[in-house]
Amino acid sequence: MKTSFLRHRLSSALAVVLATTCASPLALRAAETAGELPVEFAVLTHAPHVPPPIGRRHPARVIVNLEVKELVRRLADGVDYTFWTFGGEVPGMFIRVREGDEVEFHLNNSPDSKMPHNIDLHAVTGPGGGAASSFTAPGHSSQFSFKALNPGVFIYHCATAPVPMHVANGMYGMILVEPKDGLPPVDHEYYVMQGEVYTAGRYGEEGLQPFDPAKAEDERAPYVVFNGAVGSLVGDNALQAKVGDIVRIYFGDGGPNLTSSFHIIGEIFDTLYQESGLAVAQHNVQTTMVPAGGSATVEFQVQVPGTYILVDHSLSRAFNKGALGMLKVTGPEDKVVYSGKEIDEVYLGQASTAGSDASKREVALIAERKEAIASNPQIAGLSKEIQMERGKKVFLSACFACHQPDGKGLPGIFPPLAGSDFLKADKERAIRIPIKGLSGPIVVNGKPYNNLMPPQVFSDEQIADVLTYVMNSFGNEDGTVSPADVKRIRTQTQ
């Protein structure tokens, strides 16, 4: 986050220098005499940062250099994926030009790439949006030019066959064509994009995951994420603002398939440019539909401090697949506008502070285990601790709304996990419950319960982790569960 911010600040400074140089009266008169436009190099930024507003009020020839890189990056904790990227990140780098600019576009495909790529910019008027002119083999470069005729915020993406695979692997981004007179000033501009990732493994299944073409064709995405990964906009990576600030978010949907229902929990869009045309605005909007390959620009002023949650309001995507982010607002409270309480841990689940802390602790423990392996083979204890931190995140994502953060359940409704004789009595039964579900009367710690627990769509590893967490938390000391244990029970119950 700090590196991206520094890069953003340095790029911003470069833009100011270039714009000042090219916009001098002498240079403009010389360019007009020669029938040429002044030349600038475009400032490109990684999400969630946006290049600075364009101060000039004349067209320029803007040179864009964008490199395609194929690399392995984090998709979720313990989950890696080989992303194909415009600029080394997902989404691709944000491009900002002005209406009337002539854009000289250079697409460079890294020599390390294994695939050819191109680019289709929805801001381009011409065949394929530039795709027909930019097919680029590994180690090669392509160049084409276009005039930015229409102001707006436009998606760009790879259009090399198979197009859905290239897009699902992360090849999408946004280009802003500012209106000739610019945009109204705001305190913060942010860049957020939604996209789907079609992994062979289920959500949370660990390791380097391959692309699953059948899931992509059926539109069954295990992951729907903001800015390329689960948790990319939570905790330390959350967007920031202060009370009274006006925030503008350029929100895009890279797809390749799903329409987003973009919503910020606790805020109303004071101004919405639907489809990001920037010509017609709506006001006081709660949720906006953003189609795959489309965008929206939203503006709002924050009146009270707290954590505001960005979601796809198709809520299973937000709370079970990763389409969730945060805007953290600091400053004085206004009890007239809103009376009270910060976001509830139960409400946020795995994205809560407790879940974020578990992720950090997991990373630290894995590093500690590697150190222990190198110097001392006493790793069993560390392995168990790692399992418990992973299990805690699973618990926070699906279990603790019913069983409560302290494991005590709800009297007469949901049985306790803390000190549970039912849980302790039969380890295999405990494993079967998340696999097959449980219904009908049971007795826990001498008290009757009669409710329904549906089967949980967890991997063997996730079930092993969450049971190990529960069996060693809330005062329990009931041993561990391995993925092999779960696989054996799952096979027996099929």
Given for the second form:
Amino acid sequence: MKTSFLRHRLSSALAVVLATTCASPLALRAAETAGELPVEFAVLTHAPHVPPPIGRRHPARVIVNLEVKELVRRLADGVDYTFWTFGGEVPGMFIRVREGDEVEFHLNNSPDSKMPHNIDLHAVTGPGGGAASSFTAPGHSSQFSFKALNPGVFIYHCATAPVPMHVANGMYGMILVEPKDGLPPVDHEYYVMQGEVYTAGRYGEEGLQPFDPAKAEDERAPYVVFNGAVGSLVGDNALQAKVGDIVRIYFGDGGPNLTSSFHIIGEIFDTLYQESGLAVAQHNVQTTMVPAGGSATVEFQVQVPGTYILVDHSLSRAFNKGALGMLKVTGPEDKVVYSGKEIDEVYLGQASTAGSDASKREVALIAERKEAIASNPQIAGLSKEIQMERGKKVFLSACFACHQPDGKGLPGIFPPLAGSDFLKADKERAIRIPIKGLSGPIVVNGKPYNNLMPPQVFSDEQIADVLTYVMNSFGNEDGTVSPADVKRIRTQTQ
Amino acid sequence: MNVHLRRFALSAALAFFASVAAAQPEAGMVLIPTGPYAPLLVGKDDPTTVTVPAFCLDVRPVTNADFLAFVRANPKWRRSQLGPLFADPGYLGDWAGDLDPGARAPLASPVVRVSWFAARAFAAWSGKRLPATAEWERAASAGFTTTDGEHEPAYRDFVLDWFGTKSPSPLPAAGAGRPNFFGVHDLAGLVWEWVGDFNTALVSGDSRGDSGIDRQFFCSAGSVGARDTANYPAFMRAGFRSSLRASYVVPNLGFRCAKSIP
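Since the one above is the form predicted on its own, can you give the form predicted together with the partner chain too?
Everything in the complex follows now, all chains and molecules, and the chain you saw is the first one.
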């Protein structure tokens, strides 16, 4: 913060003097002879932080000093890995310049490095993106310059053979070339990069893990992580915002191989700039695909407090390989935008095991619910018309075979239901017949019958419905039968 | 090299037996018999395998003690005496003084932070020469127990582990590592090593014009024309060599000497 303040306030001459303590002699020499453009030193930041906006409305000669360091770092709890880094962390340090700036780049390879390294910045127009000019043995420094012609958000990476290994070991980062007029102000800017790590051991296997070239060739990564390690953006390291803030995330995919399905659980990207460009915006995007060696810029306002999860929505990577991050939003609730949980109740579904406590409770609940419905025709929608309609279906599924579709029965064999004095005389007996069946001699409308009707396998509701139908059809006009009536009679007869 | 190749193509077997009979390797060296070397990077018309004539190779890298004897005898190669043309600043940078390796450069450890010029001068002084890339790679292509280290899993893992591990400081003693099939120590696992023709790491010195491959070893240029893109150790060595210039001094770069068979 202090550095940015100084950068904005001090003259370029002062800035050069200020930087003499940390700049290489080579950089200083170049700075002194730069000519007409004002000279300044780029502010570089480690992820997830982003250097402050340029604020300048004129081009400058910007000096970037980036040191390559090879070092052992935590990949996951109990798991270490020898990372090769631009600036000591993964991803590499974020570089921010302005369209039209002339960038003087110094790549310094630490004397402790085992490998030669270089840098290919996708923001560079020229063969190799600077790689050929920045190839640097351990303990050496290379300088090259380029003009930032194209505004956008660009990846940089090491391009030394074997390139997939150098990238998989953490050698990627981002450079933002601000458009001439800058970017709209937001409340927070964050820097997140995805990358895979090809360890010899499986996910979570403890100890210092070597690189596995066979897994890299097959693109079988045990780890897919944000910002260089499992858990680099969770807990105390989570991204932060307050309700109402607008958040901008520069999201890059270092690869080396996998394309990201970048998504934030619980947020919609109000604005998305796909790929590198910042000119064309897409709105209301749920998930955006970010290619290996590519980037996306997303902006969204946070309306509701809580924790939002950044994921690669290719979900095994998120939940089995580490590609998870968090954005924590604090502030007052907005119950209209999001209510929080309103009801929490038992849902037993269809899958309870017979005999289990859950299934017993389920049976009890079903009975309770039926009772409540039966005792309240209004809730049940149990009008006579509905019962008649349902009862007709029951009648036509069984009863009509003997009593005939018109309810007149067959003389001497099956007694009639139409205009039946036997039916009308005793409602409880009428209910009992389909439950228990009926045999032996009876007299209906003055004519004798002696046959057998077996018990019917109908539910209480079905019996109530079919009796209501019969008692109000074929010229009959009588009352209704409720499931509760049937249940009572059934209980009595058993 | 081509002269050698032609000679051995004519009478390889004869030359081999004659040379073995003629020269027992001197102390501290072993004979690497005539054999094949498959260059990592080959042009369209280049042979995929070349024959490397028998030669003698130091069993271990040159140590600080060895190099101390050299600078005692040759004052102009002492740290304070050497001009910038022949070594960058930092030459023998771990040493405590001109004639005092000191604690950071134990006598038995390999000498590092020496330029190609200094390595070559040492070799000449000791009656030897720097190995050619083909010779060095031929010797290093052997594993612990076979001549084909690339397909010897334990050896390949050993080599890859070293690439992914920081070098200890100070460096361990030279010659302490497990010898390879030819009896040579530390071709992997200790330090990088200069070769006489390090600056021809990519195909050949004049290949740029006709093959279109950039001399610099980056991105796809590094794998265009590669014989075996899966041979990571060979890639890394080729990459390392191509990052060097003759005046460079690098903290984990040493050398060893070779000798032709008369």
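Between two forms, the rigid core is defined as the largest C-alpha subset superposing within 1.5 Å. Residue numbers count along the first chain shown, from 1. Note that the coordinates shown come from a computational prediction; the quantities given were computed from them, not determined experimentally.
How about residue 468 - superposed on the rigid core, does its CA move between these two forms by 2 Å or more?
Where the cores coincide, residue 468 still shows a C-alpha shift between these two forms that is 2 Å or more.
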